[in-house]
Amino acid sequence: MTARPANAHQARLLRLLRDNGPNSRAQLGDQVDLSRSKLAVEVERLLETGLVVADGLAASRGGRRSHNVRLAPGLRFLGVDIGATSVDVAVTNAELEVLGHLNQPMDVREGPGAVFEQVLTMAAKLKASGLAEHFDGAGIGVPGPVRFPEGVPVAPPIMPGWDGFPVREALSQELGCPVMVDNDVNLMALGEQHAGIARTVSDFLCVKIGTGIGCGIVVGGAVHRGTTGSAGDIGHIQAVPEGRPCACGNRGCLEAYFSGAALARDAQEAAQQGLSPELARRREANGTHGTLSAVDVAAAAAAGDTTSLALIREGGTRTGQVIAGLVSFFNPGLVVIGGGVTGLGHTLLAAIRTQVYRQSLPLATGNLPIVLGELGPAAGVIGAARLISDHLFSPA
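Return the coordinates for this one chain only, taking the form predicted together with another copy of the chain.
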């Protein structure tokens, strides 16, 4: 088991080395505002734990040359992003650089047993390829609300078999390392904050449009999870009073109008009604089941299919209606749009932007970028590695 920092200074030093890479003792001293002698003590203790290693001499700043230090090059984090229909598993070094990344289709409704077996197989494959000898910690994202302190999914609507399952404890035992669990949308926000488009922003929203729709909320640089871990669950915000019935039992929810699942359903209908030869052709090409997915709609739209473009635009407008309210309420510095459905790309983004800029208060949108995420499917696994490293790089 990996050593932990003994105090806040050591934790701060570890995070600086994680986020900025190898550095000289002199420059680290400037950044943590510690005296030369106090810094020397803390660095010495970190060297003793093995978390930090010496890394040669730094470039001269005039006077005696300072020694470089860096995080141990053998540290390995496992990042796991369990989505509704697929699993991503990646291994990173201590600086959270992705060394290897695997993706596998998988239905989360198969339950924790089957999904964990898959995750462990993928982790073993990454080890076998020589990228890791062991894991110092693992972060796990699941597509539903999580009681964060315990790492337990709670009342997750699209993963019924997971309610109350001790994910953290079970995987910690299987993997033999510390584990932290969070909602997948929060991890996407953490990923884009660590290595993506939100690097310099401390208050932002990260809207993930996949099978469902969720929102990561970052306030003052930290993820806001809410009182029961369900913050950001925007898929069931009412978009239309007394509107379409939703799977949750209410009417007019955003997800009743738009999400990867809703888009696939609407495309299916359009194909059946003969509204789109392009979608009908793709449906047949998908074999005897004759189903369509959001990916098909994206491809049809890219091929110029007007029905598909209209469906995407309409979904973007509905999503924009809800985001507009959140922007007026929260006044973020950035809105990031990500998730599987970002294959729908700029058509979707344009519809969301139009609606938010039209409907939110000018003061809240005057200088508000609304952008696509930068990291794609890597956002979740990098966020997962970031989550566990934040935990391990905190005083024990």
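Okay, that one was the form predicted together with another copy of the chain. Can I see the form predicted on its own too?
Lone chain follows.
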């Protein structure tokens, strides 16, 4: 993809076609502030660029039938969601429909070289399957703060070796297309906004609970990243004064008490201390290393294990305390809970809801839904594709 919209009107038309699918010129005219003649000019210019193609006649609205237009069906975006322990890679069309999606375990602590080798292998596999001849752009999510204009991770607590690494530049050279980089939870928020539970909400919080905890903040329909890209790093809000040491160097952070890693550690201790025969059994079944994960805690809780249920409720309560402060401050229209730990399901959600509704003012919570995300692992890759399409569907 070499063409870009020449002005804001063309950019608006491209985004409408992306978000709503094929549309008639008449319907597009209802949604943009352009005269019929000016709209016709801008659509014709987009047709000339190849970004938009004709798509037959629209249904009659009385009188002369309008022509449909749609985004070029050959456009392909690559969405990459790099988590702490796995990588998701997907290819989408111009409307951000996922055409193919791969997931692979991967430890982000192995460094950018090893992670990107895996990403490029997965992208090549998607190409080889016939889903894409090329990529017109790629969006990349990483589990740490990002200096957004440059596409560079900044002092990420759980990503040794990534600080200052030129992710955007390196992957752009390897993939041969434009690349945009953002924090993974911001991309989850974009994904839920585009195709998930937040489609109709312009001000919301998207809390990702995985190996760590982060929060995507969407204000007026746009992600708020902050001055240096660290907005929403709620895992390092203090939950317990002078509490447990955290990977960031401080003490008592929320992430040190409730995240995938913290939950696994607490479950391990409970099993070793004989507090949970169910967790001990699962620990033994996991082989010589004898480790437990959040998945084991979720399964034990589903089997009625009281210790696992208590760990989930306690973690949900601590998380709810932090979210309650955010709700009082920001007054969102929706709170979305996503990430790997959402396998803990409604026990976790109930604990978070209870704390937020108890602690925040009724004016802020009276009509506030607190819900699980709809898209699961697809949220990050759809958000990544949305990120790069937002960039490419902006005037050059």
